[in-house]
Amino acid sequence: MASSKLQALWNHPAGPKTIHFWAPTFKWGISIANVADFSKPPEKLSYPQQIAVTCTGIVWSRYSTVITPKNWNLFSVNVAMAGTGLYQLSRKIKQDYFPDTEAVVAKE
């Protein structure tokens, strides 16, 4: 039963002889690299950046739905770009737009 899955997925028109499988695999390090930046203090983050990688995620997520054959890895790479592009944004912009009361007052 697990040679057969194993098979199909081998076999499968988005599996791994193509590069509709490679190329998000290792798009993978973009997602991996920005959870690696959630320790990174708000004022390093880059918005052109978070940007980039907020809007690529939302347009290929909904690209990867339409196409033939459906490639549920790029799709699910590109949420998870999605949310750590958002997750990062909204750290930025809480930072920059939106200083802590306490912050402020220390620093009267």
Second form
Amino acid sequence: MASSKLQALWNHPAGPKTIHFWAPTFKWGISIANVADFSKPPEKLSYPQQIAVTCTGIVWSRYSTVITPKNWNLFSVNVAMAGTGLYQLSRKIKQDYFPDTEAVVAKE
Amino acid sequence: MKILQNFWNSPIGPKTTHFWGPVVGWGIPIAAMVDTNKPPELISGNLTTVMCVYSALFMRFAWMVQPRNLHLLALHAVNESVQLYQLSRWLKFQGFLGDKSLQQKNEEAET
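Go ahead and give the structure of the form predicted in complex with the partner chain, now that the form predicted alone is out.
Shown next: the complete complex, the earlier chain at its head.
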């Protein structure tokens, strides 16, 4: 029944009574903050930070499948981190290395 | 010699992903340390605030996960420190830390 399924989730070793749940859940904040920063002009983005966010996202997607207990919440959040990081990097690289005339005029 | 052997064979040692995950994770605090020497305009208030809560939670996670991961714990302890520092720089820059003269300077710079 629905209630026993909910109970199973509630009592899961990586469930909401544990840090295994809340730490990865909060990690969504990083991707959400990055999405909020999609509207920031690329010159205000930090290369080191976005590269770090992207790389950790990629590696940690693997990490989350080999720890005990396996943590699919952590897996998905790291996929999102890598995705938003890559997008921010593409915005900044585009502006720095492939500027179109509009961006050049706007800068002046 | 024994220390090296213990490290090599450790459940969180270099033969395992529990080691290499945090190795890559060091990119985040190192990036923040590089950014401490850059102007505060580059600091993202959103991301830095999130990082402060995030590393606090993950210090606990690193302690509780199996196998216990002191490497990860150290990583997040360092990140917590540097992110808090960046947050304080950002707060100061935004004028939230009560330095009215700094706020005026920023307003003049914006116009």
